[in-house]
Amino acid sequence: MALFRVSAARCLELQKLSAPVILRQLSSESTDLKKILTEKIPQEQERIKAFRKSHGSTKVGEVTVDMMYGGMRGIKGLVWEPSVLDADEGIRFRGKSIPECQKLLPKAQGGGEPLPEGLFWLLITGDVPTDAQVKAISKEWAARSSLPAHVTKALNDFPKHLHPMSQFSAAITILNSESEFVKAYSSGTHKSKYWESIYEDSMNLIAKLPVIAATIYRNTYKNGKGLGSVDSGKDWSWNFANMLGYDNPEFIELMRLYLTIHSDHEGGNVSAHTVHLVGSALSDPYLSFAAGMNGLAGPLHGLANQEVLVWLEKLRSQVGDAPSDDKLKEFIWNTLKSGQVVPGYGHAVLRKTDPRYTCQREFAMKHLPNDPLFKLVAQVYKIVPPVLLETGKVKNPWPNVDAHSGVLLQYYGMKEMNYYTVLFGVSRALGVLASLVWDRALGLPIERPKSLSTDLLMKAAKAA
């Protein structure tokens, strides 16, 4: 058991409660992250070892030949400790919904968004997080951010036509050389203990994740120049801004809030998804993170917000900043006939408007009511859901994170559309290794589902 400093009176009062009570309280007063993990897993691995043996064997859905070929959709098949998407009700953050998350975790002194520490200490725990416990997340990740000398090397050569998500996923895997997990499975580490090299990876790598991006930033369209320092005592989203070059505290509150919405959606997407199934093989989170990042970096994933900024101009182009509600339609139709979709609108699981969306829309209503781009999102907002329903074709025709993120952060001058996806990998971190951490500490196996062709999955089909 790891112990906790407390006082002789504290200790006093402690005697009287039970030891469960104990735990919590002591939880929710140290700020060493890892001695509380080391409380809580394995209360969580006895909990979910009886459960198994009551109910391995209890049916927890159907599998039908449409979710086989529509790219498994709707299938129950894999365990995410961080969040749960449900279809009508969005993102739930371990319970707690976006909203909540914005009312309940530590804001930066005079911030009115959520920090992303605090949001990552909520992920990995399950407990919302006091002030001081996210402020000593702030300055971990400050002191472990420095990278290594052939990181930024790497990071400097190279040529600047690169995508910056392929620097982006090039650079986080030839950090693995730093690995703690490497070194202690190669000595022999026993199973039991593989999480704790792994977290002590994940916190590395989510403290180094914005001065690699911040790199890329600086290098591919500022030619190398004005990349701040870290400073360790500010937060995560503070200091990313400073280094790519931002200080407007606008901007830095947006940051804030969009390293925080865009942290997790459930296991089942292909970036989180990528992420549990590289590491289920024990590969790294390094490694295990850039094989995600590749996922996140195609059109259908994470480029999607620089999709809507693409549509969004066409459609500047063809009927101007201001158009009325009959061409604004008419584009969109045409879109549709073209055998295009309507980019940022749809999405696989939700059945609502995203809440992401909306927590996004809120923060331009506050701080860009006027923004003209802002004002035909809108507008696109009010037409696009009607025409979309009214092709009969379409389950979800409200829009996603995408339709909104690209506006905002051209509204505050970042302009390089093709680094967006960079900003949603920085902030994917919280949410896949804060699951990768608790699928070591629960001895999760290599994921191996069962394929079956076409000829055997007719076979099946006409037996049953």
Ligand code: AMX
Given for the second form:
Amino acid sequence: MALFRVSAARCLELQKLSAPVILRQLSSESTDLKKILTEKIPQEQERIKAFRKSHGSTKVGEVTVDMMYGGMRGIKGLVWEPSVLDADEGIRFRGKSIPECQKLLPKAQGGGEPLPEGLFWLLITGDVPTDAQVKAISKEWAARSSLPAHVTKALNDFPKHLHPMSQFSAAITILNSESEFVKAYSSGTHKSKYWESIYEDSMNLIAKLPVIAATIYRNTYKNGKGLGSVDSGKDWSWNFANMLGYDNPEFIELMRLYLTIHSDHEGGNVSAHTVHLVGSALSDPYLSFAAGMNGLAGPLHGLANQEVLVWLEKLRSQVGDAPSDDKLKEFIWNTLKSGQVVPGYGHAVLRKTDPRYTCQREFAMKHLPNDPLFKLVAQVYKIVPPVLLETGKVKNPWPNVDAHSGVLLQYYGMKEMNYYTVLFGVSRALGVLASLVWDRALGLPIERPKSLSTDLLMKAAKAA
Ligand code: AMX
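Condition change, the form predicted alone to the form predicted in complex with this ligand:
So here's everything in the complex, that chain up top.
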């Protein structure tokens, strides 16, 4: 495969282009995120323009027939700035691993986990923010958090049996009545300015998501009572936990970690790719994000965190809370023989244990080492991978993020497993909306890959 075969001179030239020195140098102390982006965007546009001028026709991969029938696995076809996923090492947010983010990003006073506000800053600018910059984002999101009356009314009118993800997606869709981008587009704004209203919509949407999500939780499970309010002196996760009705400081720390690690997983996964695709038609951020949430609601993607708990409950009811390894193995084989997947295991890109699983396991070992459900999840971690390997077809037998999140939520009293994917969705906004702002800043066109029929593909294969 001819991947980036370049001469020494071209290598030097590439190095100059690829080191985002200018972006790093600009790490201003300003707390005005939009102003910082206004400075960075033209420089990044220039860097990419120069790169495309010298390497626009360089080949970076090839496409096989199997890839086309196989969910486009491995095809390099998208540009996504906020994060990159390595099959063995896992996710890096703007080049930083999860342990590095845990160390480097600002924390709440007295807290040990990173604030998702800081992760958002990192994802959208490429810089690790200061405490003051993160505080400014917390304040700004609190100030932008109120919902228009028609969205609150719609949420309150939804029947309780409607899945929380359907409520979430529907509420986000109708929030597009507030879109600044729609106003800017219809008033004839020049396309070089689109990113500015996409940014405003993204900031408003992120600010409002915890209110939408908490309203769904209180309506669906707590008779619509006890929805807390936003405190402008607190961080995004504190406010979200408070609105949900949880005041345990450990649960709030868990929310900070949870909302940080679920934010982004490069661009090809269903939710991220959907937001990017729909956004490329210049649908506003509300419509684009709602579309991504409909993808996240699938059991092979974000709904897997719900499915893991459903599966664990079934396991407990059939083989008890503390089964022998043999009984557990038998249960896993029964799942596979009945044509179902073991939820929370496997991945389309990862080939090792997901570091998002590992950091949640570390959180559990620190805060709930003796919890029976955690012990069961740890036992499942020991037994599932060899069984999946034995099938001979599973490419990655290791756990992903969803294998561990539910047990932590259960421990702190959030038992409503059908709700878990909504938490994932609130977090996912940080990555996909950071990317959407850059999509418009870079003027990326409408996405339109070429498809072929099987007959045409056969002809092409014969001729190759
Ligand atoms: N249990 C049983 N079988 C599995 C499996 C699992 N956990 N993971 C993969 N397989 C099977 C596939 O279904 C496929 O079977 P088939 O050939 O009969 O169709 C075969 O192994 C090869 O699949 P693969 O190349 O290893 O995986 P993939 O890239 O096609 O799919 C994923 C990836 C995540 C959908 C798959 O591993 C899966 O279904 N896992 C369980 C659901 C899950 O946890 N999803 C969450 C993923 C993370 C996220 O997005 N939140």
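Each form is matched to the other, and the largest set of C-alpha atoms that superpose within 1.5 Å is called the rigid core. Note that this is a predicted model, so its numbers are computed, not measured. Residue numbers count along the first chain shown, from 1.
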{"item": "Cα displacement of G188 between these two forms reaching 2 Å, rigid core superposed", "value": "no"}
{"item": "Core superposition between these two forms, C-alpha change of T391 at least 2 Å", "value": "yes"}
